[in-house]
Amino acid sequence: MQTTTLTAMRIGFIALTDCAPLIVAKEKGFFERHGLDVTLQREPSWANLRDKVALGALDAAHMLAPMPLAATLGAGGWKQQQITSFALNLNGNAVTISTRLWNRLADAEPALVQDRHEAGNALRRLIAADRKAGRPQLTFATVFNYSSHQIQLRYWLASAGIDPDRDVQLVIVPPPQMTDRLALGEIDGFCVGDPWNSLAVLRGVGRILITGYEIWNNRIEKVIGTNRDWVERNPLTHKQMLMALLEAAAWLDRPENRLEGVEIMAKPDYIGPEAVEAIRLGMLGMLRYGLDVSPEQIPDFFVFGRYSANFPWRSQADWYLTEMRRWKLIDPATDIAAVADCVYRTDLYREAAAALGKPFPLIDRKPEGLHAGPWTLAQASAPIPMGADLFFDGSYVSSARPVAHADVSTAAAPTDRTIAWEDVAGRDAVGSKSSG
């Protein structure tokens, strides 16, 4: 296939912390460096940018971490070959509901003041009573159908016995409007990436019930996104736009840029003025989960660099496609190693981080939720010193393939939803422990 070279590159971002590195590389000139001319381009909502990307009105686009293997398979839209072979970041999603739903699940519940981990199965109980009561069902709001988000609040839902398919509404909302909409009262709660829920704390609608940090310790959340036969054409445009990333992501990382970071990201071309505290808070590792607390330290909230943050690890789009499976987002006969090798493209990040001396993972798969605190991957050009890995529930994600739940349509209890690791003795050959 004849390829050509672009310098100019259309990227579509939404309004969210997490796109953080897009901005960075263009207004800190790292897409500059490496010849790139670039325009970022704001859309209101995810299917926008999935379909702008596939139409090829963009080149590229910050994308949810299932969103590219959902367009490969065809899921909800026409069938177009997508892949990443860039993550823009670990974390920062939370569920929020709203000061209403709160006030009654504490006065029902007043020991979940102290002991927010018992947010779920306090929230069974209410729905429970509700249903007894002949209430209307709550409804709660993710970003897009096939988002990280939207498995993220069945995964946490369903370790609660709450079926999110029939105890409550599912339905979406683009992320700028959650807060209004939870203030309106016209939902009860949504999951949505920061600063939306730290900006419904600090306006008094919402209280956060736990983060996606707590769910699954640094989990990649978004992506860079492309049409494959568009990287096929313009392979040079690609890796100069993941060296670019790559850098901005590095940059981010260390403390003393990260009010900087705050400072860019609230310009009224990205996410804007009204929302600076609540970035703030986020990316200082800070968060709120009620006025009436104190901010808690959660230093890991956000992570754009450490810990091979931007590496495409196919592990994980095993577990986001085996739970895709699971609700019946995607065909149940989906071979899902083969879609996760198609999609995450870690032949393509080794290829950049090279380029620049970095160092990267030899692997494509690494076992996941095994790690309480740091340790590192030996299984890499240079060592690479990785964070922690936990599932809440303590599930674990095979480093080859994933195994399919036992009942993918129900909401089984934690043991039967661990996703089977088949040598769990083998692990010191991916990485060792580390002190701390």
The other form holds:
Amino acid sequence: MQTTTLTAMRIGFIALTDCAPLIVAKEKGFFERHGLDVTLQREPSWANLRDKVALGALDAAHMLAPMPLAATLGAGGWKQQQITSFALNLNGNAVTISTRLWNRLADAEPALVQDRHEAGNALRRLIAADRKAGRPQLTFATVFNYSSHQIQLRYWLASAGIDPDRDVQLVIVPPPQMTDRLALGEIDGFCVGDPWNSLAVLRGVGRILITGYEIWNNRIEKVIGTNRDWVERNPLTHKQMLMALLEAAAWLDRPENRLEGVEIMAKPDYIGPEAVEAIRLGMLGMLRYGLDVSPEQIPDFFVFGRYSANFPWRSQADWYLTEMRRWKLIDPATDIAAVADCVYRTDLYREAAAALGKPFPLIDRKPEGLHAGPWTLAQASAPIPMGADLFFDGSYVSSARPVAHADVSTAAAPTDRTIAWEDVAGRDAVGSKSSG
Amino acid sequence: MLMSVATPTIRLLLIDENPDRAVVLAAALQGEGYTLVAQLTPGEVSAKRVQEIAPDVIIVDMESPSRDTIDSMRQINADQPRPIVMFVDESDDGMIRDAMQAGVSAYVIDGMNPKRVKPVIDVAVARFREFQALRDELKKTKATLSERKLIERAKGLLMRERQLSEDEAHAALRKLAMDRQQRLVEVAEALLAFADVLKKK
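Please give the other form, namely the form predicted together with its partner chain, since only the form predicted alone has been shown so far.
After this comes the whole thing, all chains and molecules, with the earlier chain placed first.
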């Protein structure tokens, strides 16, 4: 190996299992192999991380998938053109409720213990009964307004006929305080990333109702976000970072490496040794829904490299933006496809993958909500094995340009919840199935 | 500061997990034109609590995890008065950078004149910085003290084992440090560690 000097880079992260590719790239020497001397900086809040990237105190960061979209639109902070060319992982979230609320649900509807898929409907009925009895509203927490958790939770509630703005209180709580506040009864449930769900279950204060994987199979969860102008000024450094991360993500998805990954993530500089058991459960795809039930296998609970997981699919950015518009988190006049195109930079991903000789998708949008199991993406530099992409409520997102809902804000009954998408033929040469 | 006679006072909320710094900051901010209405630790922060306090400006430690909670209070569709990061209105990069380096963020209720807020932030930034400098100095002093102790112990070891005078021992350590291009304290540390291992045999 030649002894050129390494380029220094500062990358921010939040202590969550899904920043693993970043940590592994550093600890296993992938950054160094690609010419980078990376300093990883743990940040206490998403707001801090966002501001530090925007102001150039960090070159790049572990971000929630909607964050660079929100920053580019100036939603929730000051306007800053940001991009992502790399998804760090698929899945990893869950909706957890307090043991107290779970007991109330199970008392009211004992069938729930056998079939948790009815949980959303059971919750709707409980909320209706509470309202009639004049009891206070339930409070659910997420970690950030412009987060995948916020959007997933709203989607799940609305799909069960619960209006997230009117029927419950939604609050923001920092992840390390989640389980405490759940135990104290300050909040009744939350949607967060691991290890916090597993931790709540292991502490006996919570019960997982549904995983993010079940809500929508193989959805992009975290990304690497950067300012657009930083990438324009440092194209080589950016590409080197992507190459190192591609290798780290692939390393993590080799089953024999996952346990070593757990050890690395549990170091004090990253998540910390106190969470090691919760990290292990999630990383190995073993999910304990409650302390009284044995772990279930969800092999795709965390996907880091397979299924072209790192490709920044614009069809997924479309979904995030559509949901943000639906819940009035962004301007209703937003041109969704145009924003997705300029923020989710598929072109830069392809350059990095090609430099490593890895296969990459040739299309920017894929069909979503179509496949119940493994399939092969043919529109790629070489065929890529892909994973399921179903929504739990059966709604379908085509590869085409999204169109507005008739009434986006109404949380309708589950049967009315299928999103209408205009199928523009030939846009990406996929999406042969019509969304109706 | 005679000009602020007619204007109403700015209601401040301070969120800081460091109690010592909070005291210093509170004293500095509690001046003409400002009233410190509440002081919370991050564990006490919730959207509800902040709404009850109804501050005009929130000064928060950047390292506080409660930033996301406060940030969430400016949802587009919220009916209640929404706090806005002052930096949005101000868009003064230099000032934001200053604030960030000092470790302070500020949130300002919508509609507030940024010019009136600037002095508050300036004071907060200055106090944060002074406090940090003080703490760094303390840390450095402590580190220097423990370094000196290590060097003394290494010298003592050399004097005992090699029958050297203090000056000779010091010179030997210095030569070792220069040869290996290390700091004196690093060489001393290595020497003590080796001695420890050898003794155990």
